[in-house]
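Take a look at this one chain, the form predicted on its own, written out in structure tokens.
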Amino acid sequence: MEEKIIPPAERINRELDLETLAAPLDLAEIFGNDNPLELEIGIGKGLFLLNEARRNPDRNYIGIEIARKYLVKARERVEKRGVPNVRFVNGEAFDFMEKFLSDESLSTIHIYFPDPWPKKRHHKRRLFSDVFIPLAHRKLKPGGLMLIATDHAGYWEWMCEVLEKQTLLVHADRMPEAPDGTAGLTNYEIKYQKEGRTIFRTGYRKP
């Protein structure tokens, strides 16, 4: 069956202003309902958010970029087959979540392929720290989940050795899989695939 594709004069803009709305969020105005909302980190070229929004069109997601050029093209990606139950946003997750999300707002939280940032100076500019695993505590609901993925070793390592710090989450059931029928959860998983690299995953949630 032909995808449905909607002509540029009709599509909505789904990106948020964040200058123009109050902080935190109204969901339930922004979405028209109080679906579940999941978040995803670094959605790169969108694959992860239209495919789990059209799988789940009782739950609502946000995804947020720092990239200007990857979020226009995730955003035209969902707006043009004009899937309703997502949102994006441009900007740096910290601040977004801190700002922005009420407490014990999220269900899940979704980061794939992150930014591994490799060189050592760099580090400190990495997502995972002690700092942001109590922040995703506070934005998950009681047995929300974060869903990780990486094909970066050195970033695997570093995660894995936050994670077995920290006492608030707790390995979960569930792991971030491709569901069946697709290539992979994002274009990086796809390609890395191909490239014969490993994949890494896991999962905790809040109890």
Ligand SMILES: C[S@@+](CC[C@H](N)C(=O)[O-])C[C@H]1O[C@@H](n2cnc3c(N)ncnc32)[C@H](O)[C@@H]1O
Given for the second form:
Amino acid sequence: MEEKIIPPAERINRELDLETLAAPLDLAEIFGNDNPLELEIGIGKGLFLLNEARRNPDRNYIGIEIARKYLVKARERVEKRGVPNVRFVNGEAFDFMEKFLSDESLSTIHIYFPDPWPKKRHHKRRLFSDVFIPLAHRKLKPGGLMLIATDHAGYWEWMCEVLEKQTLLVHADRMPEAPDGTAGLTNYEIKYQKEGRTIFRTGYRKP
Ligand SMILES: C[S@@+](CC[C@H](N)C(=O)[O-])C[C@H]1O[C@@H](n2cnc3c(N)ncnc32)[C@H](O)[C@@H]1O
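In place of the form predicted on its own, the structure of the form predicted together with this ligand is requested.
Okay, now the whole complex, with that chain kicking things off.
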């Protein structure tokens, strides 16, 4: 099936300008509906967001990416296909969630292949940490999901330690999984699957 590509002049900019928007965000105003909101942290080139938003037109998606270059690439992918239920934020996820999202506003948080910061002295830069869990818990709706995947054994071990210590989120019966017929959920997963790397994944839920 051929894809319909929107001509550049007709594309709608889907990036949220945090300089001009009031915090917390008025999601109903931004999306024009009250559909459940999912957040992807560190979207890279945005493959997951594009596919997921097209598969679920009755859900809204925000993708946040700190690297401008990737954010623009992901945004253009979505805008040229006219996918209406995605918005983009160029920024740091922890700060964005804390300041711009209301408590209990998220139905799902997706964290796929977060930067592992392998050197010990850089571990403090890891997004997934003891302080991230209470924030995720606060921003998730009751029953909301946090889905995680990584290829990095050291970061996985760290994540398991963080998750085992905490009591706010419970293990869920859902895991992040690539839909049938696809080679992976995200660009990184596709690459790592081809290389034959082990992928670690899990899902947690707010009770
Ligand atoms: C290893 S890449 C994975 C990209 C994508 N999730 C995938 O699986 O293909 C991690 C991405 O997260 C972004 N990132 C890292 N820390 C971030 C943060 N605190 N907030 C937002 N984005 C972040 C990086 O710029 C990078 O694009």
